[in-house]
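Single chain ahead, by itself, as structure tokens, in the form predicted alone.
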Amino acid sequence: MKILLLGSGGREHALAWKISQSSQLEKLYVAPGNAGTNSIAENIDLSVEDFEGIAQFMLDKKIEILVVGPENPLVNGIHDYFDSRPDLTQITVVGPKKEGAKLEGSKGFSKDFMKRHRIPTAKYGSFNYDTLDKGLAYLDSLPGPYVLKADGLAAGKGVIIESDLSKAKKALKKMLKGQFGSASSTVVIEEFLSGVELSVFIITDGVNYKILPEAKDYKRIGENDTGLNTGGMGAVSPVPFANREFMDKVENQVIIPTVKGLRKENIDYSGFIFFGLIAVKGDPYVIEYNCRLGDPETEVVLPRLKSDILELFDGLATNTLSERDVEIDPRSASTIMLVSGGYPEKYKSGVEIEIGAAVNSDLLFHAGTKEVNNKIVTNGGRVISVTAYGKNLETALKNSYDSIDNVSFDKMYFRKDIGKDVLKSPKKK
């Protein structure tokens, strides 16, 4: 098989990763890729966006199967335009249309769909400008915190937790004045839901699903999940808490709800799905869906997977997914993010990277990275995923702990607490 793969991040460089592990793989492209991906395949001067571009070119090499990594093509339509031009229908693509991309697309069309399709999820209501003085009151009848969510697509940004309500109620009407462009022109208020987070993933031509392994990863860019958002710092898998009757839970009552709601609702999904869910006194509640695999959850989940991931994707092109087998790796594995100092906020690139002969490069997994005069220098906040394998958790993070000692970058920085509140939980059965 001949693969396109697009993006630029570390979910795209595991991606990449696993594909090219595949007996079954001719060649692989990825677009625009970074330097990790540009030692495994061959990376491509191709916008994500650039949808005409990228069908000529995978007219002219032959390719036949096409995955989406980030969302923003997927929630602008990429499989949509495929489907619509005749002679691009024979290429499979890896990811929803903009119909079942809208799980992640619209924070309140994702709520809807759930409290149609009776999916735990906090409590909530949308508002836009001219229902301001409703969403005033709404956030009233609220006990605090109280969570406020950009509709729209934001960068991972969009989301606002405060206390106090009258911050709640002034962050409000900045939302919905445009602090965050369109994306925040609706505006969803939740309920504020107390737990311990996780993701969950599954694979699905919208009848049939595998579920992967799932993980937990860690936004904050400070210990003790403290200071400002981040693209994510860190991951681990599997989750000690997710124990099987929580699993259980998972699949009966949100899985499964929803691949039944997409279908019932005539939205053609195939691709992967990523449950962010809440475990709240031993229940899974939804706070969001998206429409494709999460980073750094990706850097940890997909070594997991001992399947051959073309196995899965020729599933998706043939209707037999029911019929493919997913393996899990028993190994736990966890991933620590290198990062640019002052990320999330301003940050130098092209900073060159040192990676040591020590370090197991194949875990290396490249986020924000490109070459330069042979040299790997830095090109974004969130610059490599270090992942390691170990027999249990604690080995993992021990594990690629140390590996860190092998890459180094001016002004690098590392939380280094991922994945100990989870070495707390109890152990999973």
Second form
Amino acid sequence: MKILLLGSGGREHALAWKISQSSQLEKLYVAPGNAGTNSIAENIDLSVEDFEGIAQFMLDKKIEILVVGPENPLVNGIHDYFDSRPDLTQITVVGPKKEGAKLEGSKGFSKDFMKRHRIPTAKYGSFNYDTLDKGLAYLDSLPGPYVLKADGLAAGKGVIIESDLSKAKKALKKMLKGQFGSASSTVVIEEFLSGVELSVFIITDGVNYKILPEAKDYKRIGENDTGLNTGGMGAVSPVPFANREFMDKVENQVIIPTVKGLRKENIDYSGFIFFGLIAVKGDPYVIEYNCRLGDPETEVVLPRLKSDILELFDGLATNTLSERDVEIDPRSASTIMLVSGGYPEKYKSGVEIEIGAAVNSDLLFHAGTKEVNNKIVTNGGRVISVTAYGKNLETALKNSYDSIDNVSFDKMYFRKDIGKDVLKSPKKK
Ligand code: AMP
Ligand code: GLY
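Given the form predicted alone above, what does the protein look like in the form predicted together with adenosine monophosphate?
After this comes the whole thing, all chains and molecules, with the earlier chain placed first.
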């Protein structure tokens, strides 16, 4: 099989790493990729939004499968574009069409979808500038803290949690006046849920689904979950509190109604669904859907997937997903994100990275790197995700942290407390 993978983060390096282990792989291209993907695949200088350029490249190289890493091209309709061109119908796109990608692209749509299909989620209301008064009254009716979400994609920054009512009201006005551009012309206000978050992933052809290993990520920049939100500072899998009983609830109350709901609404979906969940007193609630894999979750989820991922993609291509196996590695995996000093605010790029020879370089997933004059330099806030296995989470984390000793660059920062919280929770049954 020939594959083109879109994206340039740690998620894509982990996907490329997993895809390149398949005996069925003939050739893997990554667009635009990073210094990590370049060492195991061929990077192609194409933007993920250049649908026409991507299509032409795939036709020229006779590539059968397009794997879309990030959400933007999906929300902007890359799959629909491929469907609309008769000369591209032979190509399988891993990732949903626009309508399915709305699960992530519109918070209002996803909340209404959950309500229609009785999927547990926080109580909410959707408001625009014309219904501002109703929005303010809705805030009055809630106990707080107040959760305000820009309806559209806002690069992970569109959620504001405010404990003070009058500040929440001000925040609502500011959002509706265009704080996040058109993404916040509609705002979803939600009841605040208190619990522990985790991420669950499936791959689905819209009828059948396979559950991948679950993970927990760490979004805040500071230790003990303090400071600004980031794209993710580390992740662990499995999640100790997500025992059999909890995961059964996730499957029955969340996954099955979601896949059935998509079918009922004639949304034909093919690709990954990422359920951002919160466990409230042992019950799962959906915080958000994403129409793709998570980053850095993928850097622990795919290392724990023993099965050949191309078998799963082929299952989507040939409508045989139900016949494919998902075998999971019993070992634990953890990943620690090394970031540029100053991230998620201002930081420097182009800083040279030193990687010692002792590192098991297979599991150093590059997130924001590029090669310049045969040197690897930083190219983003999140730079390298250091993944390791262990017989349990403690060992995996120790191995990840030990590996970090072999990587350095000026102003490198990472959290030293990844996984500490879940180690305290009861062991998985
Ligand atoms: P989202 O972009 O919807 O995933 O929200 C970003 C983050 O805000 C989540 O990961 C949660 O930590 C927090 N959050 C979102 N919705 C709620 C809620 N209803 N209650 C409590 N925290 C929330
Ligand atoms: N780690 C969260 C995300 O990928 O959205």
